[in-house]
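Listed next as structure tokens is one chain, alone, in the form predicted alone.
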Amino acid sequence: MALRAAVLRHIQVPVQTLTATGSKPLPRWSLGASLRLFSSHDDHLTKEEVIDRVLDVVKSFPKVDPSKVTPDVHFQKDLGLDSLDNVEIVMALEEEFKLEIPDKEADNIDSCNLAIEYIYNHPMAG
């Protein structure tokens, strides 16, 4: 009962106002900036920065040549790399974005778009 007590006191629930006639109920609260204040991810990355860090990646890869490397290239058929070096670069992604992809998404990922599409939909991509 005491944790109940200490629990409410810490709530704060939005109020809503009645207009003059009674008729609708204003909200003195914005759910949109209500859920921004919740989250616990409020660095999320742009989608050039994703692009920037992916494409760098990729190019300081050994075996890959930078003039090659654009948002659309696939590490296979225009890079010429194998599927070792496919993971590789999975791999390097990983530690740049601080991020565990699954394998099962990892082996998905075979070109600069999709590891963009990837990291940027992430939500915990830092």
The other form holds:
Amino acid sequence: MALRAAVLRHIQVPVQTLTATGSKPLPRWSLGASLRLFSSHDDHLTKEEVIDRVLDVVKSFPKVDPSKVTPDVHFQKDLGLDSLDNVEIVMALEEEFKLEIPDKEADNIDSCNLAIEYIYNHPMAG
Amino acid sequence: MSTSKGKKLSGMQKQVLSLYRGFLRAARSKPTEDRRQIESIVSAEFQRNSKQVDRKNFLYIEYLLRRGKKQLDQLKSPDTMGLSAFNVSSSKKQNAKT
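Next up, can you give the form predicted in complex with its partner chain of this protein, since the form predicted alone came first?
To see the whole picture, the full complex is given below, headed by that same chain.
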């Protein structure tokens, strides 16, 4: 008897929790909403927005003459920067778009065009 | 040896840039005021060495890289607030002259 009661109680517990979660649609709904927010390919940054913000970051770099900055400039050849400045610009872009760019790829980004392409194609750029 | 003039980076240049990036990343985790100070010291130090150190003096650059990595490890510790204790400028000037 005591055993049966114990077993019954034991079985009831999972059933109750199941129905309890099943009857609450809110958590599932909010989970779906947040997931959609993270995989944001549909509401991704537009190319124009990426270009504008990349150019703004480069223009605000202290050693850069803002009037020279266009989407086609090469950081070192056209703006007179060195490889250390290049690192700083790429790091500033990381912060602007909330990204972390690995060393290997960061070393290759040496122009506005490459930066724009990289960020535009990055799924996490925000 | 003289590949540094082209756009392809040498292995050693990549190491230096990676170290520089590491310093700037570590600085991000510090409070704003400390961060600015660290950034300006680190930036000045790398810029100065990039002008003063002979690009072919590999032994000395390797030494600087090793020392920089140690300093970076120290900086990464959450207890480290800034770089004031490094005294880099005075020790480096002596080295650069020899």
